[in-house]
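The chain below stands alone, shown as structure tokens; this is the form predicted on its own.
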Amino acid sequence: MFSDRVLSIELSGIRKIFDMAQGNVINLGLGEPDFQPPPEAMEAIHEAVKEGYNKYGPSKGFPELREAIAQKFSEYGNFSANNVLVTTGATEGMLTTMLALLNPGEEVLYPNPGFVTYRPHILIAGGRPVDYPLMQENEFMPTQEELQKRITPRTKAIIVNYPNNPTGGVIDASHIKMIIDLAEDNDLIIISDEVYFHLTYDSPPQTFLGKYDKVIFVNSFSKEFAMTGWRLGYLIAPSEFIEQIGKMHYYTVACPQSPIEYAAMVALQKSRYYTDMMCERFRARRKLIYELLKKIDGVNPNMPKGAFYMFPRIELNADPRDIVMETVKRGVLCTPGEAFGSAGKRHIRFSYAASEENIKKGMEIFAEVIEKFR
């Protein structure tokens, strides 16, 4: 009755946790800022509706928004509107990219642990997903050896994601060069998911953008401006990539949402301060949750350098999935690391996009759960 395509994928572990987020719970499980969008952006939606931005817009996005995005990243290359495609969230951008790039059986390398949509998107497009490990002892960056041994004549692309979800890892210049060298040597496309681009704590963001001629840069307004439910993202890539991905984009969603595009333009013009404010709040929460986790015997936390996730390793003779379920039963949502891939099976992901009060309460309950399993 159903296609092999849909039967080959499962509902993500994150979505299962989302569906449990009902009632009076402490939510440390979901990957979205606990802020509302900037006030000027919310006002802009009302203005857009009143001004008539309620009809279909250009398939690739408003030209003035595409140009504004290109100018925003001008320090990394000579981009124009022709290098930008506005998408219905970064997720749609990733899926249409896969549909535009892959022939049946072609391989794509993707991170393990990594965001839950990568593998299904590759499968939906008829490709073959090949995971590469990210380990805590390597600060969740890949090694050249692990990447090299996975590259075959059928490898088409590599997905990289920094700042990283679920680990909070941030890539450095030497690893960017290593991956680009491998891509050049093997004629690979680099698909760089950088939706947490603006959320780094110890150094300016590192990016693949502008460093290689076959980079597809994926970003979103969701994390930068707390617009997760507004579903607006974008790609920056060579114009020939934008043209072909744009075809798939048109036949998937027709066009982005016009009022949201209008609000995004306003946010780009007026709301940079808001991203900086959120980043400083997350910085304080990062320190708090790290220190609380570090006090719990049997829990080995990493210090994330970006995004808003902790991905501690559980060093107990217990299944982290059981620990998660007990923690959820006690009213604190978190996510088993295995939901992000087999390499995450000894880990649990906590989002610190939550109030300091909830982080303290959540970690108190988590410590009690850990004591039960010790």
Ligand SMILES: Cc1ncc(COP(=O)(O)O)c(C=O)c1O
Given for the second form:
Amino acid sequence: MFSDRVLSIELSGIRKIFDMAQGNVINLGLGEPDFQPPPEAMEAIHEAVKEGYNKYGPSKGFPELREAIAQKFSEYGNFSANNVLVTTGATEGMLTTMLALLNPGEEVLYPNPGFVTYRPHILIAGGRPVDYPLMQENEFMPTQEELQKRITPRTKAIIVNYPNNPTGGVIDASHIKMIIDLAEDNDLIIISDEVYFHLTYDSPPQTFLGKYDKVIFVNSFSKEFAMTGWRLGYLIAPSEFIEQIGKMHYYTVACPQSPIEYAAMVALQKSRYYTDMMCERFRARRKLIYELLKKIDGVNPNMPKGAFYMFPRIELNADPRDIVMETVKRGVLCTPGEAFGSAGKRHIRFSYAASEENIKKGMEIFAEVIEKFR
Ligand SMILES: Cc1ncc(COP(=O)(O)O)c(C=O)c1O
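Write the structure block of the form predicted in complex with this ligand for the protein whose form predicted on its own appears above.
Entire complex below, previous chain first.
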């Protein structure tokens, strides 16, 4: 009754954990800021609805918003509205990109561990997902050797994601160059998911944008302005990519949500301070959770440089999935690293998009659970 396509994919393991959570839990499983959107953006939605922004808008997004996005990134290249597609979140942007790029059997490299949509999106589009490992020893950046040996004549594109979910890793300039050199040599498209672009703690963001002519830069208002439920994102790419991906986008969603586009425009003009505020709060929480995890014997945390995730390695003779189950049973939500791919299986992901108080309580309970498994 159902297509091979839908039967080839499963709901993400993260959902299963969240379904187990009932009542009053400490949520360190969240993939979103624990803040509400900036007040002026919330006001703007009311205004937009009253002013009549309740109809279909241009399929690729309001020209003023596309232009504002192009201008925001002008230090990285000479972009105009023609280089921008406004999407219903990075999620739709990534799926329609895959649908526009892939012929059956063409291969796409994607990170393992990595964000949960990459593999299903490649499969839905008829492509062949080929994962490459990210290891803690290498600060969760790929090595040239690991990438090179996975490239075949059928490889069409590589997905990269920095700042990274689930590891908190960021990429440095030499790895960006290594990946671009490989892409150039093998005629690959780089799809760079940079939804955490604004959340780096030790250095300014390093981006693929503007560094290679076949980059599709994926971004979102979700994390930057704590608007995850508003579902607005965007792509920046050469205009011929935008034209073709724009067709898939039109037949998938018709157009972005008009009142949300209006509010996003206001946020771009007025709410930069808000992202900076969140970033400072996350920076303090990062330090707190890192220090608490570091004290627990058998848990080896990395100091994350971006996004809002910790991805410690569990160095005990126990299955991290059992540790997560027990931690969740005791009211603290977290995610087994394996939910993000086989290379994450010795790890557990904690989100520190949570209050200091909850981080402290959560780590106390986690330490007790680890004691039990020792
Ligand atoms: C790496 C990464 N990419 C994309 C997304 C999806 O973003 P959006 O809300 O814009 O669809 C997320 C959300 O958690 C993410 O972590």
